[in-house]
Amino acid sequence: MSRLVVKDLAKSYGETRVLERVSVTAAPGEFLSLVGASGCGKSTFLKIVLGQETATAGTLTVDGRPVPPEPTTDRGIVYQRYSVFPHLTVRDNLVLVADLKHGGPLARVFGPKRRTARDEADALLERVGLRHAADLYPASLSGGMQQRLAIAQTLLGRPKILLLDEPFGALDPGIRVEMHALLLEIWAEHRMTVLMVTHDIGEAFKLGTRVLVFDKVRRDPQFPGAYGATITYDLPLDRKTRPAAPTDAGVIPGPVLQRSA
C-alpha cells in the first residue's frame, strides 16, 4: 500500500492545456474511481502517476518521494485492450515478469529461479481461474480471459499502486460482473492503492471508495485548449454501505457530494 499526494498538478501539450490545478490525496489502500467526459485528461493523469508522462507543473509524490520519470514495478497498469504478449503462452506471459525483474543482463531466469517463477505463475493462474489455459496462447482466449491474464501479469509484479484505464470497457456485461468480483477480491486481499478510469458511473460507485469527477471549470470558446480539466467533485463513499460479498452487482447507495477544493 502507498500514499499518493498530488498538488496543483498541470499538464500541457504545446498550447493545449489538458489538466490544471489537480490536487488529491489517496490514503494507502484506497480505491479511487475517476470519471468525466472523454478527453478531459483522466488517462493522462494515470500516465503521469505511472511515470509514462511528465507533469508540466505541480508535484506528485508516493510515500513522500517524487514519482520517478519512468514506470517502475511499484506501479502497475492494466489497459482496456489486453496488454499481453501474443507470441507467449499464458504461463510464459507471467514467467516473463520474473525474467524482466530478476533475469540480469540476459533478461531471463534459469534453474531454480525459473522453476520458482513457473510455480508462482501457476498459483496465480489458479487464483484468477486460468490454470487450465496455462499452455494456450492469448489468441485462443476470450476477452474476459485475456483481461484476467493482463491483471495477473500486473499483479505478479506486486505493485503498491494499481492503475486501471477502462479495464472492463471492452467486455460483455456478464464478464464485467465477474471481473468486478475478481478485482474486489484481489483488492481486499492485497489492499493496494487503486486508481481506475471508467466511463461507467455505476461501475465507479460499485468499486470505488471515492469517486473523483474530472471536468473543465473554465472555458474559452475562442481558445478551447486554453484551460484544462481539474477535479470538480470528490465523492467519498460510506464503506459501511458497501456489500460484503464482492459478487454483488448493485451500486453503492448514499454518496455525499463534496465539491473539491
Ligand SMILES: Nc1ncnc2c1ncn2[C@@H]1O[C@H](COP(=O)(O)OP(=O)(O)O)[C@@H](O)[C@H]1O
Contents of the next structure:
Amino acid sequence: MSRLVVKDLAKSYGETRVLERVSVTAAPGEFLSLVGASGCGKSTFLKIVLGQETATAGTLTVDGRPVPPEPTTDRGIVYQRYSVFPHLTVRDNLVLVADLKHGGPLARVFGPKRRTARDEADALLERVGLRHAADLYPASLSGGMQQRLAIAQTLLGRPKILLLDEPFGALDPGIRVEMHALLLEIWAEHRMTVLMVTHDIGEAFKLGTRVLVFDKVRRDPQFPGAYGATITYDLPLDRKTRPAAPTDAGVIPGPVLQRSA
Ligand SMILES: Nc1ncnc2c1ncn2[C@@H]1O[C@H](COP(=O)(O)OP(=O)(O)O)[C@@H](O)[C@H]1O
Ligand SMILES: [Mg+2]
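Switching forms now, from the form predicted on its own to the form predicted together with the ligand, please provide the structure.
Zooming out: every chain and molecule, the one shown earlier first.
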C-alpha cells in the first residue's frame, strides 16, 4: 500500500484539455472509486498514475517520490478486456510473468527459478479460484475466469497501487458480484491502495472507501476541448477501517456530500 498525492494535475492532448486542477490524496490502503461521464478523462488519469502517460502540469507522488516515467510492477493495472496471452495456458500466463519478474526470460530454462515461478503461479491460481483451469487456454475460459487470470497476473507484481479500469464492465451481473467479493478479499489481505474506474455507481459505492466524481466545471460550447474535467465531488464512505465483508457489501451508505475544490 502506498500514499498517492496528486497536486494540480493537468493533461492536454494537443489543443484539447482533458484534465485540469486535479488534486487528491489517497491514504495507504484506501479504495477510491472513480466515476464520471464517458470521455471525461478517467482512463487518462489512471494511465498517468501508472506512468504510461505523462501529465502536462502538476505533480504526482507515490510515497513521496515522483512516479517513474514508465510502468513498474508496484503499480498494476487491470482493464475491462485484458489481453492475456492466448497461446499460453492459464498457468503459463502466470509463469511467464513470474519468470520475467524473477530474472527475465532466460530464467525460464533453468530449474530452481522455474519451479519458484510455477509454485507462485499455482498458489495464485488457487487464490483466484482457477487452479482447476491451470492447463486450459484462455479461449476456453468464461469472461469472469479471464478477468480472474488478469487479476492474478497483476497480483504477481505485488502492486502497492492497484488500478482497475472498468474491470467488471463486460461481465454478467452474477459473475460481477463474485468478482466484487474476490476483489474485496484480496484488498483486505493486501491492503493495497486501489483506484477503480467504473460506470456502475452502485459498484462505486459498494466497493470504495471514497467515491470521486470527475466532471467539467467550465464548458465552452464553441470549443469542447477548452476545459478539462476535475474532481467535483469527493465522497467519503467511512469504510477505511472496516474489514471487507461480502455480506454488507450490498448496502449503499448515505454519502455526505462534500463539494471539493
Ligand atoms: N492518446 C490520446 N490522444 C489524443 N486524445 C486522447 C488520447 N487518449 C485519450 N484521449 C482523449 O481524452 C479524452 C478522455 O479520454 P479517457 O481518459 O479515455 O476518458 P474516460 O476514460 O473518462 O472515458 C477523450 O476525449 C479522448 O478522446
Ligand atoms: Mg475510460
